[in-house]
Each structure stands twice: as C-alpha cells, then as structure tokens.
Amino acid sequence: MVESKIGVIFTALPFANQQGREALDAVLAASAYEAPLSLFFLDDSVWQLVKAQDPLQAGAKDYLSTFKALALYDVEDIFVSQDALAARHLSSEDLSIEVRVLSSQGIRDQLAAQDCIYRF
C-alpha cells in the first residue's frame, strides 16, 4: 500500500471565520487513516498557535487547545512560515506547540513533497 502524503495549509486568523477549526477537524479525521500529515501555517494563521489566547473573549469556542493534542494523533510535522512570524513580530517561543520554522524556500520544498494539499 502506498501512503499519500497530505499537506494541510492554514491561512486564516483564528476567530475571523471557521476555516481554522475546519482545517483542524480535517487533520484529525485524516489522522484516523494514518496518512502522513504535514501542517503549514502561513500568513495570519500563525495567530492560531500563539500562547495564552482566550477564545471566549472573541465569543468563539476553544479549538486552539486541540493543537496541543496533535502529537497524540501522530501529527508531528508542523511547519510555520518564518516570514509570517517576522511580519507579526512573533517567534517560535510565542507559540503554544513545538513547530519547525522554515524559510519561504523551505515551505515550498516541503509542499512539493506532498501528494495532496488542502488549503483552508
């Protein structure tokens, strides 16, 4: 059996719409099939990983804490755009989970290694 590598690109702010939650739901569902998953946080989506956020203040349900459980689902390839962090004056220390920070070229290389990509 050939395993297809699945890449999931997060692009949205955490509470602007349901895209972040839908992307996370898709990741958790795909993990049930044990497909190799890679997550990519680009642009404003890096805010989804920032520590100590209170979704209740935004009037939203807390799906952000589920990111901390991704390792339990064997989702360990989590990539964050270095440019997105820098543009928002953030660093990996500001994030709630362990990630690999990649340059634009590094992101492109990792995306090229995926068999299927979903963008949210």
Contents of the next structure:
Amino acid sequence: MVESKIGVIFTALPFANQQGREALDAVLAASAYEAPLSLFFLDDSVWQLVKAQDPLQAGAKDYLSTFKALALYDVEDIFVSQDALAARHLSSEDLSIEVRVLSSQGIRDQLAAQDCIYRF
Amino acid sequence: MSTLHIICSRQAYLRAQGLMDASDAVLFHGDGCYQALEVLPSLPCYWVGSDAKARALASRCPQKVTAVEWPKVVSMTLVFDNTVTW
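Could the form predicted together with the partner chain be given as well, to go with the form predicted on its own?
Then the entire complex follows, led off by the chain already shown.
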C-alpha cells in the first residue's frame, strides 16, 4: 500500500488525442497500489465527463464509460473546476458521475495537499 | 468568390476568423464542434451532426448552426468556389 497522495489532472478534450484514456489508465494502475487518489478535471477536460457521449460515432474507443466504474476502484475524490464548467455552460447535472465542484481556490488547496501530481 | 471554411479545432477557428468574407460559410467538424457553442461569425454555420452527437452536443446546438452529414458536406465542397480546411 502506498501512502503518498497522488493527484491526476485531466486537461484534454475527450477525442482529440489519447491523453484522457492515458490519464484514466494511470488512475487505474495507481489504484492497484491502494494509493490515495484525487482526480482533477480542469479546462476542456470537463467534456470528458459529460453524459450521453457516443465515442463510436467519432470512431473512437469508449473509455469514457470507465469513469462510471471509478467508485469500484475506491476512487471517490473527483474534483471539477467550477470555472471550467461555467465557461462551457455546463453544470454538475450534465456530468455522468458524481463529482465535487470546486472554485479555483478549492482546486489550489486540493492540489497543495497532493504529494505527487500527474498531468495529462 | 465564396469559401467554405472547415474548422476542426478552436485554434483552427481563431486562425480562420480574420479571413472570413461575407459570402463565406463555416463548417465545424470533430473537436471544432465545441467552438460552435461559442461566439460565431455572422455567416451560415454548419456542423457535422454525427461529430456533435458523439460529443453529446447535439442537444446544445445553437440556433444558427445547421446539422449536416458527410454526403451534404461533400456537396457543399462542390458548391463553394473554394474550400479551406484549417
């Protein structure tokens, strides 16, 4: 078991590249070590959590549905930037999983509490 | 001369914006569909419906954006004098 707190920052759009899927792979790998994990969705990455997406229509693999399984991996600290949602006219009701919406200060506080941060 | 500007990203839109003319039209596809949710030029605007659906944007379609599918996109490229993919 790893005691260091690991933060994973998502920043990319869902289908533009592999970053979102790679971030999720990193999260699932880290969860195998029972590390305390926190996920941060900033900027355009909030689109990764929007409900009712159909990756097959975009010719992409469906990694987005794996977000719904995060609770099974005991990944429950999922933070979303309030500013990122507001800038895209989204709210937490538009998202496919339960998250904690935080202000910029809240995000900064949570990031400061991490021992190790990966950004994708 | 009319030009169809094909936009595949927000950055592409920023590059194209200054070169759009009153007789032009804009087509958003792929990640360019996200840009169609923001400020748009006062030109005819289209997006690829399947790309918008993939991103769960279809229900958020702005009033001035028309959804089209690829056969229509092909016919549009034939109607316009020029097509520029940014």
